[in-house]
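What follows is a single chain, given as structure tokens, in the form predicted on its own.
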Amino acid sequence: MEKKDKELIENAVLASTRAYAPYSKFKVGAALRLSDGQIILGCNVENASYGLTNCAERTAVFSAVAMGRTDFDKLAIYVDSDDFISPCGACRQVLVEFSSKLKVMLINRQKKVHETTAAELLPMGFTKENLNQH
């Protein structure tokens, strides 16, 4: 594994420690690497009104966009679980919005990695190209 991917995984694990998950206790961390190597962190932020909760993946993406950046290279998602946990549907849709080719690493508590892409996570996803077909 490349050094820069190990760094991305370490940052995803760090981000998970910052999660605000008092209800589910399910802490998720995301680390989004940009084309220049900068890493943007995201964690899940829960709310007593569950619908207002934001996932780690979207927190990282929205933070990058707020910085004026959409040049995503790779996303690492860490969950303290024996299983590989995949992003929810809303997060999958947001990832595909920016790049269906975005590389995604799912990481479990043993630091094992399952690599995929945004398109593989959301086959036949709805994109801006679908809006121009009228």
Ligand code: THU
Second form
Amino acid sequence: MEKKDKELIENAVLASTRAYAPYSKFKVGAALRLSDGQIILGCNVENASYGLTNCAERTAVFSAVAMGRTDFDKLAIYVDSDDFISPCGACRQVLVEFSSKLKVMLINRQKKVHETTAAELLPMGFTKENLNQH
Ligand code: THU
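Could you output the structure for the form predicted together with tetrahydrodeoxyuridine, given that the previous block was the form predicted on its own?
Below, the chain from earlier opens the complete complex, with every other chain and molecule after it.
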């Protein structure tokens, strides 16, 4: 594995420690690498009004956008679980908004890696190109 991917994984693990998940206790970490190598962290942020929870993936994406950056290269998602946790439907839609080519790494507790892409996670997704057709 490339050194920069190892670094991305370490950052996703770090981000998971920052999760605010007092209700589910399910701590998710996301690390989003931009085209210049900069890494933006995201964690899930829960709320007593459960439906207001923001997933780790969207936290990272929204944080990057707020920094004026949408040049996403690769996203790493880590959960301390035997399973690979893949983004929820809402997060998949948000990822595809910026790049269907976005590379995605799912990382489990054993630090095994499953490589995929935003397009693969959301086949036949609704995009801005569809909006321009009407
Ligand atoms: N969660 C994420 O942050 N990302 C995912 O990909 C799946 C789910 C969070 C939302 C909630 O805080 C907790 O995990 C349990 O669903």
